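A lone chain, given as structure tokens: the form predicted alone.
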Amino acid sequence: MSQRPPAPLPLAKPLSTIPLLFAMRANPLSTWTRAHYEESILHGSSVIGEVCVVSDPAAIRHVLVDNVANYRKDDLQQRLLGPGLAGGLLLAEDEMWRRQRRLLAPLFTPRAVAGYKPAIAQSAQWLMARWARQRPGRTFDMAAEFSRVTLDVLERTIFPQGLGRDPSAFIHAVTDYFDTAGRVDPLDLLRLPDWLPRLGRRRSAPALAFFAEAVAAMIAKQRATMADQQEGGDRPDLLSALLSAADPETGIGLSEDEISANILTFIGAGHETTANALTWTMYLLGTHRDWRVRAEAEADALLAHSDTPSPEEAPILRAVLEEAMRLYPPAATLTRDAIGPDRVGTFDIRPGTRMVVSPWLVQRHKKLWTNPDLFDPARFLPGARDKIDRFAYLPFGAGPRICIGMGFAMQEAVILLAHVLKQFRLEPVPGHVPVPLQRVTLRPQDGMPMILRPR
């Protein structure tokens, strides 16, 4: 409990303009000051305009729920991710977002998620067989390994026709895309015209070209086979749902761009976030023997009865996952732009103000958590978890735009974690300290090397 998991140290005071722009590009986590971890709301002007950083749970509820219509996805997200994800659920607004959310919701109901459990277990068994063939004591990049298995889960569940490409190529393309497109460009921060060239967009072009070709092939293959499929089969899949979608009033379906953007969203963010959560969880268990032993004991007991335990059946596994996502939230920052005037806490909000709700800050805030920088899954055990304010813990966001795949992700993570803990022990490489890096998602910089040993 005395070991502080790695994180950038808070700054004593805000950075000046030029250092701030460079730090935002290198790693936005390094720009937060002590005040951000201690004050509930910070409001002011900077080179990027008027900004309000909100960490008070009541104020967060106001922005994300009570007055959600006044806050839209900010133009920085649109600039960074628009070339690949524009038109998809992540960036869509207003009626386009509502229509897509209604369309995709049936794929992620509790009943649908439960139906995916056998396929997730098959992916877990595939990973265990892969590791069993390796020499004990070998060092692996666990960030890459969990990316591989979570992509395998997507192929077995919501893309049952397959991705049509080598999984390693997809993982490489996703990593390249987030590392390039997700790197904040000073020109975007300054809201300069789009015609000015951005280095990140140029470097992300090969990944986007790969995705465009792969997704076009997936769509063509699915269109060719849908006529032979039974309507309303055992389990709907994402691609069929997207291709079959039609507006009940106009009969118009989704455009090719909307379909492609949603496929890319689920392939990219859908597997990347769960993989990162599992990667950080295994690192934290590797550095906290007491919790690793407890988690291993629960995994042994659960898998003795079923290879598909649910989160409700696994209080310790769920607690260590939730604590890992508290310290290392899959999405470290949520941002919105104010459409009209408003009042948040004691501050008047003008139109155009950039509202920042950072799970990284909120979940490490000194006013909201005891010993916030330490790994303590006991916070999330039954009885203790009920005391956490709903808007003090935001790994999947909150409000109408909460992550649609939240239930799927937790089910997937619990099953995969149980199988890993039952059969293997992952040890940190001596001397290696991972650096959390914000690139759309929160990943360990340069991967997560760990030593693989069978139990």
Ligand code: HEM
Given for the second form:
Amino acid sequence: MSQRPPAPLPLAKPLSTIPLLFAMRANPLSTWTRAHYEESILHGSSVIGEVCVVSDPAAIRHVLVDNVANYRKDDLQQRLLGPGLAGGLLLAEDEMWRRQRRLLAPLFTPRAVAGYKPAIAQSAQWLMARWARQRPGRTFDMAAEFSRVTLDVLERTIFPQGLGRDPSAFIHAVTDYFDTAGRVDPLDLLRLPDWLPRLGRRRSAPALAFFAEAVAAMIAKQRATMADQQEGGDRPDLLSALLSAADPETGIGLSEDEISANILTFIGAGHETTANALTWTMYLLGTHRDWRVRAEAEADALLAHSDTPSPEEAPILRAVLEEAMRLYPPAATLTRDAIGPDRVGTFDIRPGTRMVVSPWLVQRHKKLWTNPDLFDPARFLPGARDKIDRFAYLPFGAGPRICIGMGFAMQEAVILLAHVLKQFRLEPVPGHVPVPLQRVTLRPQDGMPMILRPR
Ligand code: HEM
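Having displayed the form predicted alone, please output the structure of the form predicted in complex with protoporphyrin IX containing FE (HEM).
Entire complex below, previous chain first.
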């Protein structure tokens, strides 16, 4: 029982303008051509402007690290996500970004992450108890289940004050927001002015209104608690860090908009991504019996000693997760706009060129991987993993804008995966082939129904 992981077939040649605009809106993954999986750098000009798709590891390093000052988060990303996330860490630039990154880094040090382990295990146990109450053989949407548990993890770790709203309402709002605002609008692709109404933006208004209200309530509650307490708790948490932040030089704190954008950024970036990584991992294990058996054996052995295994103690679980994120990177495309002229590979880059570094493409690239479309976690086992070029595998990005939550996410995913594998076996629903859909994150279109059986 071993299936080829589903992916859209590469196109023989690029789509013409109108079909391209519609395909980008429907699912950007379906627009890549064979050349994108075979060429190191593709540079071209079309109705959407100059675009350079960079899949050569040295060139990626140039854009994301060596000449990073010449590239900023692109205008399309700012337009799509700005209404909710502008002013937060993901979209901030320059001094605002540096200040926020410095401020929030202490929440994600290896020590801080180790401190979250017991809380992550509690979330895992909560999920196991929830599943134990179900009838064996029931079909469940794993995408929804993992969304729920990863939000629970955030509530027990970096948001210990809670989200102040029903978690399912939050999940619903985040999914709605990503689904509406995260759809690439042809008007945005064409860089047309903001006053022209976008369908997605209108549809995302209810989710944004929900966030504004929920976030204002969280901030007010936390301010009241901090005024009562004098001293903060001994564990760092996101809200206290944001509210008590003062710039060491100026003493000025973050604005209300920055605080609110960061709360949303961390909820958005911190749970859908990890949930998707776990969802695709379970699907791939469900369709690759040999690796499922190995992963189950490791989970059994690990949990016999501790209910909070770290990624370093779990080479097989880690390799399985890393291979799942190679095939289905939760953040499928990283995009930047060039500020000044540059030379990337053999191409002259003009200011305004949109640079696309797509983990989806790079991690399935024919020049960089053997049998790129097959699931083979052995690539990531100790010994083999060191041979992978740092810039050929980028599920968390690279350079100064690398995911701040990387260590947190890996720790969380390993603990959750170990608990699930020890207690349950998830089988794919016969005949159901999930379709990878790129919105803000890469998720299975129509969820991931799987059959739940106790082991
Ligand atoms: C498997 C899980 C995750 C994946 C694959 C992932 C992926 C990424 C990627 C690729 C970036 C860089 C984007 C770019 O360069 O344009 C990023 C940035 C970011 N991620 Fe994650 N992420 C994950 C989990 C998390 C978690 C758990 C958190 C927080 C709790 C988080 C918070 C952030 C934030 C705030 C940024 C912006 C960092 C900055 O620009 O300085 N992510 N993530």
